[in-house]
Ligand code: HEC
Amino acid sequence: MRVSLATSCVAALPLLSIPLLLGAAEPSYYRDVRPILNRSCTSCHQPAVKSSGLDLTTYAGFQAGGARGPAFVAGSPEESLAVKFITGAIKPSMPLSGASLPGADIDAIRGWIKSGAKDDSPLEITSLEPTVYHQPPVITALRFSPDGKFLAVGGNREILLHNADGSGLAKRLQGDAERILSIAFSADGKLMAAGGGTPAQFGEIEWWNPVEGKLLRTVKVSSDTVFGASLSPDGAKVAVGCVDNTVREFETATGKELYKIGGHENWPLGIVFGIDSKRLVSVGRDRAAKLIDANAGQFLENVNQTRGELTAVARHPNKDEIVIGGEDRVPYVYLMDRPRNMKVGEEATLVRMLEPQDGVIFALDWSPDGKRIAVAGAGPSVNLYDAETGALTASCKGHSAGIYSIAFSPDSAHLATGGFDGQVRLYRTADCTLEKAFIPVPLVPSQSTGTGGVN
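Chain-only structure, as in the form predicted together with heme C (HEC):
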């Protein structure tokens, strides 16, 4: 296996872009044009959905063009098909069925074509080689498949499907996003959705057929990572939190953005749908938990506002009860809905508070049998509580640092944890016996001649 430049340079990427930023005079594909295409065009022009044969996710695809031929003519914006479509000179104007591009975006594309339409992307962007790891990656997402066969683990530019008992790596599912922050399965296990992105470049939602290991669709969203990707129980929609403080909903069948919902005053970090898929709750850095009508794309009301930033949310498997937590270290169990006539600050929907944790809360999960709530974060242990009484039932130890993701197995008998130290740990839920600990990626010793980048 060749060590690809791509992955050994990941950490060096921000450094690479500094000279580009300083030399701002020369129009750049990588810096100026690509983000516009990702934002406004690649939902329809990507490998999985090539409208009119056109893939705008790579320079090569843009250059090759679609059914009508090359999409640009270097040096001549007027003769370039892409310009004709975005200015409406050829109909239907692009982006299809959306608002036309802001003038600054059109000027940026024109300017780049006029200056010769050069490809200045760093090599790593188009690499399809499997990621090579010299160090375990920080684990930010973990989820068991509903049939109990697999544990999906977010890696660098990929999702790793492990046998659920930790006995081995079954499949590597490669995507574009450098980091996967959330993984969700539909109830029937036929669909897996993942959200994440490459910081300061793009956010991405990926839809997979996990059984076949097939990428069904990807959508690039905004110009930064997306948070809290959640799949509605019926599988029809994915909701994510974006750095423009919106919660956005996307349709699984088409990848289309259905709604962009305002209301949060800072980044929404966690999202969960209600059992009927009709409502969702988002929690964010603005300390608020907000109830949203998922069908109308409308903010309904605040579930609550806590004293600290909220980072995580999980729902009871068959009741509209949620547990939320974050900076103030207390897990709160709330009813999802709030009677309309309740006053601000009134706490009638608060079911219970669990004991304060040793550190900020980063992750929560509710066992599929409804009996346990697991809480993890900056503290060294993952605590398990009886969901009915709020009593601590077990404390899972052995982590060396922050824990960013936890997941119960479908039979509720096991808990998987992962975080900063790059180890996946499997515990017995009943008493926190450690059953297995493993590094979820194949590790390759680093070479002293490397570029200095590490994973």
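Switch from the form predicted together with heme C (HEC) to the form predicted alone and print that structure.
There are no partners or other molecules in what follows, just the one chain.
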């Protein structure tokens, strides 16, 4: 069982008392300094890269310093290498690429060092015991294995591998991330990538060998959860969206960060690679679907005309055609490539619009045979559309609240769904017949009723 003392204690206090608990009048590493380092420094100074031998993802790494010596001298900001680098007193000035730190950020680091450079990170106690569930968790990620044998479902600090027909739980794969928001398999099924994190603490990418149930490597990313983890078709890269408005690419073999890509003006929430792994499209809260050169880490252009905030994207299995959706409730099908003879103001990449949904769109998927598009969100149904004509073919009913994740089976004959009510539902795609509904986590008996179930 995993317990966070900091989270449980703070959550129990009235909101107005939290600043007193954190010591708002005194400079704080966790509140003031750590977010600056995660935002501006950890892309180069992290365990997977560790430029100049310096890891800035933890207080211990910051304190230890790197090849040039300790990063700071408690009580003496002007003698601290960290201050000298970020002020340009010694070269090269930091951050190495991009704009210099704002004066307020420099003052925050200097003030914290001057006050004694104390570590006030919350105490996190974990063990290898599986998570104990008293009620079903909200389901935010699920995906079938390519061989059709398993369904991976995101839980609390773990991924649960179920038999694909819902007949039983096969494996529990435990990690650090409190929530898993996205899951992707390599084409051969030998690699599984997952993205998520613990809100307001860290984002995490996990690489698994799902066959052996073995965690291959993890990378901590930024100071909050990461979104839309996408594995390139060649399996060589993983891309995620971050709360600093960047899309970041990582090398699968090493976990090394390859690129930190700007261009979005708000959080990127969904990402998909093109079929040749050389490009990707990211969508986000800034309403844009952005085409990115995945080999060079460069923003190329917007694919769409901006409307509402975008939350989801899926790609045709055999060509560079995508479907996007979000706040304005309409799924749009676009080409990734813009025709050369495009006229000014013309939305030449738009293939078709599907009908408006009953609520905001949270999840999209394109069937492996290319024939169907599934759309889900705040509405009560998952709607299936003919990908060529845009006609509604079936509506999968049964959910009582928001639907956050959907996935077609490899043979396109089944659809898995999950969301707020904590149940996985399996439907037959031909007519949306419900085949199975189950809670994906083992529940302990309720103390109030003495029976298993939702408290």
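Since the model is a prediction, treat every value here as computed from it, not as a measurement. Numbering follows the first chain given and starts at 1. Think of the rigid core as the biggest set of C-alphas that the two forms share within 1.5 Å after superposition.
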Core-aligned C-alpha movement of R34 between these two forms reaching 2 Å: yes
